[in-house]
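The chain below stands alone and is given in structure tokens; this is the form predicted alone.
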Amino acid sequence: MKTKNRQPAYPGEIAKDALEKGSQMFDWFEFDESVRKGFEEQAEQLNVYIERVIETNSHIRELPIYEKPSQQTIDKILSTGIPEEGRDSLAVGNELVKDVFEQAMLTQHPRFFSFVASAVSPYSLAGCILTDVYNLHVGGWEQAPGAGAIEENLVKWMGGLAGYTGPDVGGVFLSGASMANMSAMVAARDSRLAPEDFPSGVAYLSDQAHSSNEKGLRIIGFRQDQIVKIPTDDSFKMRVDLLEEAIRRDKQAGKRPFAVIGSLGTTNTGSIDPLEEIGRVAQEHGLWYHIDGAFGASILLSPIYRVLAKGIEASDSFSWDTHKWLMQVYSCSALIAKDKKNLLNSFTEHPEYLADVSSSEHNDAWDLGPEMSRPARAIKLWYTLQATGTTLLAEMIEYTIYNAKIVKRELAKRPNWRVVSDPSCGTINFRYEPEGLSDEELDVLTSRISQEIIGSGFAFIVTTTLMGRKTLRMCTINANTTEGDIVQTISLLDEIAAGEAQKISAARRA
């Protein structure tokens, strides 16, 4: 729509013309028809992306990882300004299409052994579709009770499987586990620490958790002493005994334990803390126990291992990613809280506009986490679920952990490969250790690998640090990755590290 020509107005005008200015310029009729036409033309310009996305999703495994946008690209979209009079907007799309959304990584593709990225369902990106196209309103119960009830039964689906039972469990959907890991320990504070005690608080993790963890208790008012990092042991899950010890401790010297939280999957390893005996000691000391399950709490759906997160059910709260594990689309995460008064209490606010809309039988979600506006992000979880099933997806979970054993397998047939940490959760760190490097040469060598897989476009994998040192990290979670993408794979790091020890021993020769 093309508006008219505005004149300026002095200041001394605007109060006093500035509705007769604004009915004057302002064509309604064009403007409902201009976004009537909108609507039509990205209609059909839409299906022409979906198809798009279809097609690449069909010979994804033909396709480089990562196209890195050129230093072109990125200079002429930060020199793009923005326009008073609109541009044609299927060239807008076109440009979005070629220079942003194809130049990015393909987190999807089945050898993108990185971060904890998955396959996208493509019931859940319907899903998301919808949920955008109608642009539901969730903040409370009332604005879109279909919505709600979604969310309220998924939360207590997901709560049960936790062995959360009763009336009381609750929670929230919000935009991934550093928002529901911080909201957790919002609510620990307020339930364990009187205002007074806040300086005084003290908050335990291991030395694997999450990051996330640790930047919501700062963001939340806690110093950086009164976050305790507990060491991990040879597993790199957390050792009980010297938890107990800085409780202990802590205790003696006049502070206040309020809170622990349990890794279910870390991301470095994929371990899972002993979450049963953290919680006798937990319950012992009164501390509000929250597990991050973000990566792994999807074992919860599989009979076979579900086992592994015994212990879960002792916890006051824990945080789910299903956009990890669960194929999502961005963003899908869940706090279930064992008792929802306890969020409640952190977060109900009942101001005046708000009145005329809050719900008398079921809890506002406004209520229940720090988000006011918020969309419907449990659709697309609940479509996915609905379309196809939990078995499938236990089925899923249960070969994607298998893939990380073939991993595994793989590197015991060749020479100088070390595995780090055994397989955990789909993830498994190793490093290729040939004789007659230092430790600080094979750091070296283990980026140059990295480095060199990743530039090659087959496959992406980068490297963490454990005990020190760099090694390389696979999480095999993606359900559309074959035993011979991984197979491939292991014989392309086996060739690019054999060359790489070869050129840093010539070079210390030289």
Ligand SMILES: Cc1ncc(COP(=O)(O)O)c(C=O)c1O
Given for the second form:
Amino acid sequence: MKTKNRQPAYPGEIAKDALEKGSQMFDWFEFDESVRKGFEEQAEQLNVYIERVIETNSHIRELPIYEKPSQQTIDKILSTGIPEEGRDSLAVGNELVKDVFEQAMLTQHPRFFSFVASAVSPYSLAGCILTDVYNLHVGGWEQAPGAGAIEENLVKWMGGLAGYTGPDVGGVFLSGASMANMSAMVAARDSRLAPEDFPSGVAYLSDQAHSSNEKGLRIIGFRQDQIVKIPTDDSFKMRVDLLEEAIRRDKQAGKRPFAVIGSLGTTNTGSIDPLEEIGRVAQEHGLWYHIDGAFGASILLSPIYRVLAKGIEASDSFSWDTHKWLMQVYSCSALIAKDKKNLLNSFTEHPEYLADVSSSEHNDAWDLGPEMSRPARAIKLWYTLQATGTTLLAEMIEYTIYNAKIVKRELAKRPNWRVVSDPSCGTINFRYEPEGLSDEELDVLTSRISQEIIGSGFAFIVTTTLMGRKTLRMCTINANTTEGDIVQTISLLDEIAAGEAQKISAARRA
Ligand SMILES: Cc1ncc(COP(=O)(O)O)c(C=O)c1O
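Form predicted alone done, so how does the form predicted together with the named molecule look?
Starting with the chain above, the whole complex follows.
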């Protein structure tokens, strides 16, 4: 049927045209057959990719950490159009492996010491593949009750580790702590402020808190002047005396303090705020107390280190990224609330199209958080925990904390290295400070050391800024990292640092 050169007169005619065209061209039987064939073909291919990933992981230590795609590859991807007729799927898959998956940063590499990146458990990978293959919709309980039960079980277990007890503990798995921290602030706002008071609400967090907290507050409508950053002490922990001072000052000015966010493992240094003291202040002033445990909540598993999280039991909510220290595939983060009614109050909607599929006995995840359609994120964590057990995971956490202490030990053996932040949560910051260079020159030197070690392909270490000065930061939470990896990395850093310092001194003399 040709519609060329002829404008359909009214929408009904368009539909008629399409129907006629469809009935002539579309063969359902053939379509079903080709979908089945497609699955079979892809399953076979998937095996090839998985074998490849296993192979890569078995010799990951020898691989360069970052093989950047060439400009040509990027240009090719950017200029590839979307075809009218589909092309060979195996070719598409192979192109993706070559141009995308295998030309990216190997954040799972044992000498990748940046971000908060860890090794991935094979059980998480298996759970993730299962989740994707089955493609369950876990927006509500009824769509996949088993997945709902797993999520509920895990949320209660995670809450229990933090000392949240009782029947009201609840939460939801989200893509990451950015979403979890933001959702916590929605609950905090709604539980502590009347809508007419939103414009005068104030939230407090330390100057070391992760940017997602501030971003979340801005996304949900708070102005910058409603987000107060409390200075930290020499150990990068929130100054609780200054928190109290700020709350009193704001109250006197007629503002409405409603939330305080403590950090259980800051991104910069792994520092842990004085959680108990912050809890006392929150209670005294009636503030919602949220803890960003994205990074550090995993220490709750360790009988040795869980004491560092003391005070978390007094919070109203906390976030926990299991794709950080618990070896999970992205994205697997939990928001846990001591009283889930606060989440239900903020996130429940009753649209007519969900009336028949909402659960009358269980909480639907779409009522506990901002998402509706969502994957069964908790399954990969369940798979890992069941297959690994908590003892081994706790040992892994303790081992990786120890690795940061090895960094400190190795630095101490060599001249000119200054530890800027002591190891905490497997993170340490340090600087090379030979005599005779100015602070500005030392900043340049620090950046150069980072660039050079990254350029070497041997280890990946980037800088951050602490107290206004650049420092090198190493996060050692990858359980595949060995003492040898650390010793060799520090030795190479030392060599690079001495060479770069000489270049800067020579340039100054010239
Ligand atoms: C302490 C902390 N909070 C929040 C986040 C944000 O988490 P996500 O990247 O999962 O959104 C991070 C990320 O590194 C973090 O370290």
